[in-house]
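For reference, the chain that follows is the form predicted on its own, supplied as structure tokens.
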Amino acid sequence: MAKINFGGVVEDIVTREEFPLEKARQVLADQTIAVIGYGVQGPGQALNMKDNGLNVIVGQRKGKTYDKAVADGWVPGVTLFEIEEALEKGTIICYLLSDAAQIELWPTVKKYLTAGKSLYFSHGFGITYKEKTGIVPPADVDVFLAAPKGSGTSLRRLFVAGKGLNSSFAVYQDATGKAREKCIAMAIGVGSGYLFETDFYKEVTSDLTGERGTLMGAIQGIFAAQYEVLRENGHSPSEAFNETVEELTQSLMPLVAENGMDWMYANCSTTAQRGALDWWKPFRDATKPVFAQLYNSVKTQAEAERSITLNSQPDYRVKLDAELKEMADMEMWRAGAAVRSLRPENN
């Protein structure tokens, strides 16, 4: 473990020099990995695995998804089955399924969890609300997660292009006695850039609430909210796209994310500046408190109890598609299709 000071606060992390990619290998040189699930994390988890020299299977209904592990470069009969045998055969099962469809599957992945299996999580939501879930596994299995922090489609792409994202990790039940050096070698084994430690609870609470707030339900708010004044007040549809989404995504955020906030404030004109420092403060004070609001959802397991009952429900893919649809169709997503396509890589 390195030592590693974040602002002030010194914490224990896992990089690749600590544990460098042969050293996964090694410890689970003696595993069959099998993959349960081929949606969003599945793909690029796997396949990072498998490009990592580990031993991956796949385990998947027939239909779309099945097509697209095939096209994958997944084998039928050889590397990917459907998903009681790849159950059987697998040593340590990842669990990648929603949270939904663990949930209806459960009761058939518990009756393959022979003593000294692995379950692998990357996501603490099943095990964090049992109550709910039903998902209690047996005593005599190790049960840890490894999560990416982002998408499973970034995920792939980074490792593609040798890069990695940070993800974090933790046990929750350790019945062989090597379930810590497992869950971190199956962490560096889907591509993790470096780890860091914390547990099912704070994972899951951490996770939903950035899934409701700055990574996708705030932002896609404060979009729409500067959109619509710009709109109201006469701008165009190409301005307003451009001056709320285009130039973030394609100009700043980039220098975020190599040199922080601090830096891309001290690169940008100085009108822009002071404009930005005068204005973080009264958007932090306005939105603090819906933050908190959304973090006492989730502690209180509201927000636990709506995903599950919602997309537990028969009709929920027609109901969500409809969802989605309703923000495709918005103009400003509508404005951001037409200005994509003029991006000069794309012409």
Ligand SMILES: CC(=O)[C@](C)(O)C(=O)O
Second form
Amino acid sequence: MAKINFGGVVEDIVTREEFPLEKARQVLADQTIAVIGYGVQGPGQALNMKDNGLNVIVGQRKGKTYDKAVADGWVPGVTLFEIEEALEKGTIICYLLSDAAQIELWPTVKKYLTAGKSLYFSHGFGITYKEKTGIVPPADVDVFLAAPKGSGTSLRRLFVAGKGLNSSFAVYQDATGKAREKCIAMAIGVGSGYLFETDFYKEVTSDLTGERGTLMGAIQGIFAAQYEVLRENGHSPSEAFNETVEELTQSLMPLVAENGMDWMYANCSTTAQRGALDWWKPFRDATKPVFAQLYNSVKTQAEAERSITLNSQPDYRVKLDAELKEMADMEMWRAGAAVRSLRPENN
Ligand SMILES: NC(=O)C1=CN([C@@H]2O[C@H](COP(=O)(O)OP(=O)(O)OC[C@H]3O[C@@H](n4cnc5c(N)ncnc54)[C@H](O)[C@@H]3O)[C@@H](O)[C@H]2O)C=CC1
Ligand SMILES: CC(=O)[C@](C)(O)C(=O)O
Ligand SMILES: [Mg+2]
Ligand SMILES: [Mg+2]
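Counterpart to the form predicted on its own, namely the form predicted together with the named molecule:
Now the complete complex, all chains and molecules, led by this one.
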């Protein structure tokens, strides 16, 4: 593994140079990789693995998503099957149903996990919370995860563009002595850039914190707060949206992605630099207690409990859609739709 210094802490990283695609192909040559579920991660991972020359089949129940798999080029009876058939044919089972659905389908999956097969996850959820999920794999199968750090949609887009999303990987159970190399080969196969090692507990704990925090929950909260203050003080929706979201996503975050926050700062006015240098600490101090509360809620499994309970209800989709619509209907995001429609490339 490559030793990389991350801001003073040296970590072991797996890169595509030391574990090239060719090696992944060799490790997985005799495997039938069955991707179970074709939601968000399913398509990204399955298509990337197929394009990487791996032997992939998809298992998906009939319906709209099955039709999408057909439209993506999976052939019924050849590379696309009902879930149980794919479970039977697969030697590496990629369990890519939603975390709640994994609980429901587990008794079925377990039946097909015969000795020597592998069970692959993209999240530490099912295993870490096994008291709640009931997901306890047989002792004679390998169990590991590769978790792309981003949406399955981005995983596919970046792969097609010749780039790669970073993923974490972890081995939970090594029954064959080959779990680790299979795990790394899968992580490379799904189109990862570089890989960093973790364990199932740390993966799920950091992931749940991140998505509830800066990646999704906190960012929406901070956007809403600033937008509201601007509006309450007489600024127009377009002005409030541009100063809260549009400039960030279109201009400033790409600079952060390219060269870091200091470089983005360095490319803004001295006036902006002065103010932003003064204000980031009060924002940190105001939000840190909320992040501590969030981490605790993840650690005590309150977040897992809530997610399992609410996402397992039969009407969860209807309720979810209603909540997402409520967000879409916020003035801020309706203003955003108008702003996006005015981008030159959308005209
Ligand atoms: N969404 C994402 O981009 C990311 C997801 N993950 C993880 O990847 C795994 C898969 O997540 P997503 O792709 O978001 O899942 P998803 O919510 O898109 O659902 C995947 C599939 O589950 C199927 N499904 C749902 N309920 C079912 C049931 N009762 N019986 C049979 N099939 C059912 C759906 O038809 C769909 O094909 C999860 O462990 C998730 O935490 C990890 C990184 C990012
Ligand atoms: C995209 C991702 O990695 C998330 C936000 O953790 C998820 O979809 O669960
Ligand atoms: Mg994540
Ligand atoms: Mg997540």
